[in-house]
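First, one chain by itself: the form predicted alone, in structure tokens.
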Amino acid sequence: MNDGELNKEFFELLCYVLTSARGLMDEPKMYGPFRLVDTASRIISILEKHGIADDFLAEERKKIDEGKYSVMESEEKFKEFLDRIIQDFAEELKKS
């Protein structure tokens, strides 16, 4: 693993989180949950790139990337998407 590359990727992620925090002050309320779930996807992507993510995380990242834009369709669809992702993580947590 290249620590310099990992540090750069996490620094960019922190920049995204911080600029998102500022942006959310002026953005519609549904952007908050979207940015959080997008951050989860970005974290998993970094873990995947460095061979740290397991199969569960890789599959969940795919689900997140497929479902995160449901926020543009309706609040109800986005809530359903989030509930499914949370259920997946809760079930995985029970296994540990």
Contents of the next structure:
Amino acid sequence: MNDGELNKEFFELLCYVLTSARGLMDEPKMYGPFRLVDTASRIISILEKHGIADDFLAEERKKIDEGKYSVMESEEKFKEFLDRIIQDFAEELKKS
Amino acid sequence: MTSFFEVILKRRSIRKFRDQEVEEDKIRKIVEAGIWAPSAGNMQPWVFVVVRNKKNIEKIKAMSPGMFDLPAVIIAVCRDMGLAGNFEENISIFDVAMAAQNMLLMACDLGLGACPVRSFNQKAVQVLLDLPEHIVPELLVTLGYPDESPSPPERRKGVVFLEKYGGDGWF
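Having seen the form predicted alone, please provide the structure of the form predicted together with the partner chain.
Every chain and every other molecule in the complex is listed next, the one we just looked at coming first.
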């Protein structure tokens, strides 16, 4: 594993999280949950890139990236999408 | 040749780009379209910074939560607050927005994808681009060859009235 690359990727993720925190003070309410779910996707992407993510996480990252933009369509659709993702994680957690 | 109205209808906000460079002549044309935007009192309060270096693009993206992919080019559409005086201060924001819209349409006409991004940290972008205090980045226009073709979102109806609000209307 290349620590320098991993460090860079996490540093950029921190930049994203911090600028999101500031941005959300002025942005629409629904951007909050969107940024959080996007953060989840970005964390999994880093883990995938470094061969740390398992199949479950890789699959969930795909689902997140396919569904996250529903926030632009309707709050209801976005809520359903988040509920499905959380259910997946709960079922996975139960197995452990 | 695509008609102007077709370009307006065809333009979408493109957030996924192919890993492909954009030719300099196309970028120049897009920026030129921006500088021909209307401007209150002909103030032209805009400044554009074209960013093509991948490393610099990655740095801007890190401070721009509204940017979801790595574009080939970022054009920082800035407002020169030194030019935007008392009267112009509020109205100058429209000028830079109109310049950005010209660029988005030009990009579409050239077969490129573009997206106006407002979710970014203005201070951070000032630091990254060495912008002095009075040059404020208002929008980031991301550019590249599109890797998606989003369907057009519905347009709100009942927004055009004839003669007075609430009466007969179009659309």
